[in-house]
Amino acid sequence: MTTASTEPTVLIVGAGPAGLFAACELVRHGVRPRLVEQRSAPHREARGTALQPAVLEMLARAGLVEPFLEAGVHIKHIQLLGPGLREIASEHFAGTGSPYEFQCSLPQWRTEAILRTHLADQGLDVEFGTEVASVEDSADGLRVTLTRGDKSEVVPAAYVLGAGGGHSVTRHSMHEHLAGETYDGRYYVADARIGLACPSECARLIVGPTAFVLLSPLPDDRWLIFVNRDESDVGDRAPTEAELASLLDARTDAVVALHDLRWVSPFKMHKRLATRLADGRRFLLGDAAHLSSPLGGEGLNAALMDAADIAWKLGLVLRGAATPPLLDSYAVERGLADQHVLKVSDEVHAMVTGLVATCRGGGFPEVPVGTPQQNVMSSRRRLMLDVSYAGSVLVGPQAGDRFAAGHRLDGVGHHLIVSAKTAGLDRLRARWHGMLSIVDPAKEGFAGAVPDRAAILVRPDGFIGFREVIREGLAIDALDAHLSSYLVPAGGTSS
């Protein structure tokens, strides 16, 4: 056994999307983590595919969105079809209030490859074939035992980000579990080509009397496919291409013509959330923290949001620009968001299974027809554009929502959107030098996004932390007090 140096380390366990993006964001915020992965090499599995508009905005702030937009298929609407491929409803994403009014669909292995390439360009590589044997408390942090082959290493870590999936060793070391339920039924997920003609830039959900089929486009004329397994089908054996093709045709009562099967895996769907997402030193990300029905298309996206939330906070704390209690807000904020994700995914899952039940009873399924405004709000929920941290101690009254134009704000600090004529701004600039940029909405093109005489603080993750109407400088004083609750002023004094 060898023992590493005593220099504090941020160790990320797991090089899936959550771990990789956490590493990317930490590097952007001035922290170089260590990233270990139990697998010996990258995988080539489709897994989570659709990046929601809210996450595309987040990738834009990170300077990473272009490779995803170039590699992915842009899904602009979803068709819901019943028996005979008759349309039940169609959901379009136009008018939902994002610069990216589509889902960007690409297989998870390509998402991971893009993030690994970015990290390699920053001089940071994934340590494949490295398993975490244990995570233990120590007097000044954590002691992590790593194994690689027949060699082991003990690493002193200031913080551990557990992004190692549903069987997280980090979560187990916290004596936590994923509370919730497993949905009825078992399913296959596959990556293949199909011969069935489908509209461009469109995903299809087909329901019938026995089950449902989800067909979501991928690059290179491939498709991500979800389908119910037969109730009599037991065990974890993956179907052959011919068996899966026959199952799809039976489920849809159409000739899907599945071929060129690249990957298929049996799985179950879950609705689960860790009872604690953090304990001060350990933080759970992605599937280690939460599992949701893939029919909602939010699990991968919630994982990337986890990474963005902890990265800016850790960056500030490790630079001495924020106090350690700032990190306590991770569990609060991501807990709020994860509950929302599970609720939305559960609603979608219940809707789909309800439509199947209607078909089984001999009826043709229908969905309520909402007003245009109701339909836009529903789409915004599905696209994660309404995720909010309202209720967190880290946001003030009337705050917590995403700032709609946040993707246009550069840098890693906070931004205050306020008229340059507002009194007290010079004091703010001096007190929060290097941590706060002041943006005049009239000069920078944000006038339409900010009400008159308003002061809006946008956090490094693009969410609004503070919002007030200017009244004789009182809002500026309140903002200063808000920042002082977790940031350390320039010069290191609190007054």
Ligand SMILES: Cc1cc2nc3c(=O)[nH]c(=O)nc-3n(C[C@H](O)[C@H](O)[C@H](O)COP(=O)(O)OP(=O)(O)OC[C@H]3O[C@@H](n4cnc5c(N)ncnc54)[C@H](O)[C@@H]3O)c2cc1C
Second form
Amino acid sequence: MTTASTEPTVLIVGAGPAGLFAACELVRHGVRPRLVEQRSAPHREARGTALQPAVLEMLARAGLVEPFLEAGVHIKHIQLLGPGLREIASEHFAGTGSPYEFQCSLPQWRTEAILRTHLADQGLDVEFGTEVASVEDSADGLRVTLTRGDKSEVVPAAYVLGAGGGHSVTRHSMHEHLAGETYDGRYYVADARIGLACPSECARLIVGPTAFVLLSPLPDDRWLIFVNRDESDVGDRAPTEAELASLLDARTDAVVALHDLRWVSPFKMHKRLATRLADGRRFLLGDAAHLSSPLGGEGLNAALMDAADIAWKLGLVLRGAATPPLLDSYAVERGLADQHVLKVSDEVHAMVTGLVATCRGGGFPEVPVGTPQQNVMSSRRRLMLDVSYAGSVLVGPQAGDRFAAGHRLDGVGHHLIVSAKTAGLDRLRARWHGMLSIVDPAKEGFAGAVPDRAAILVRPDGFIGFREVIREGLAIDALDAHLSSYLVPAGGTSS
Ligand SMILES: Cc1cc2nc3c(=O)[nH]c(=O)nc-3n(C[C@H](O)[C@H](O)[C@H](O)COP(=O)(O)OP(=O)(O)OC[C@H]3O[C@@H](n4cnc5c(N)ncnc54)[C@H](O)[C@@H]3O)c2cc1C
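Same protein, different condition: the form predicted alone was shown, now please give the form predicted in complex with the ligand.
Once more the chain from above appears, this time first in line as the rest of the complex follows.
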């Protein structure tokens, strides 16, 4: 065993979507982490496929959205079908208030490949074949044991981002567990082609008396397919293509004609959240922190949101531009958001299983028809456009929501959207030099996005940190105090 003397400050455990995007975002925020992955090479599994509009906006801020938009299928609506493939309901995403009013669907291995390529372009490579065996506390930080083949190495790390998936060594080292429940039933998830004709840019959920089947389009005329399997069929053996094809036809009472099976895996669905997401030096991201029903399509997206949240905060702290307690807000803010994700995914899961129960009882399932406004609100929930940090210590009153035009703000700093005529801006500019850009809504075309006489502070992650009506400079004083609560002013100490 060797002990290295100098090591990077941030170590990321696991190069799945959470670890890869955390590395991309850290690099953008000026930090070069070390990213280790126990697999010897990338996988080719479809798994989490739908990138939600809120995450596409985040990828746009990271300068990364284009390769995803080019590679993915744009799912613009979802059809809910009952027995005989009769339509129960149809949900369209138009009018939900994002520049991307669709889910961008691509296999998870492709998402990971895009992120790895981006990292390689920045000169950072994943260290494949390197497993984190343990993470331990020491007087001056964390000590991480890495194993590579029959060699092992102990490295110090100031911060560890635990992105190792459901069986997280980082979470275990914190003596935490994923509290919650595992849903009834067992499922298969598969990546295959089908013969059944489907509308383009449309995902289909088919419910019947024995089950549900999800057919979600992927690039290259392929489909991500979920189907529940019988309780009697509980072996962990993956089905053959013929077995899966006949299971789908039986479940849908239609000729789905599955063929060209590329990947299939048995899996269970969970609703679980880590009892503690961070301890000051260790931060849990993605499946290490939470598991939600894939029917909500939010797990992978929440993983990417976790990554973005910790990256901007660590970037500021490691540059000395923010005080370390800023990092405590990670557990608060992502805890709020992750609980919301679990709730929304659970609602979708319950709705689908409820429809199956109706079919089993011999009825034709129905879903309540909402008003147009209710339908938009419901779609915004499903597309994660309503994720909010309201209630966090890091945001002021009436703040915490995503800034709808945030994708148009450049850079890694904070932005203040406020009329250029407001008194006190020069003082703010000087005090927060290099950290705060002041944007005049009239000049920059944000007029419609900001109420008259309002000052809106947009954080580096595109969420509103502070919102106030300008009254004789009071709002500017309050904003200054808000920034001082976690940022260190240019050339000075935080008040
Ligand atoms: C079979 C299956 C099907 C799924 N289907 C869907 C779906 O249809 N829709 C959906 O939304 N989600 C689905 N998911 C969930 C989705 O894949 C996850 O939410 C997503 O992968 C979370 O990303 P992550 O980076 O947190 O974890 P992961 O993708 O699990 O990545 C963790 C990485 O860390 C590595 N690692 C673990 N421990 C260590 C260690 N000690 N040292 C170094 N490296 C380590 C692992 O090898 C892995 O590469 C599915 C998951 C599985 C397993």
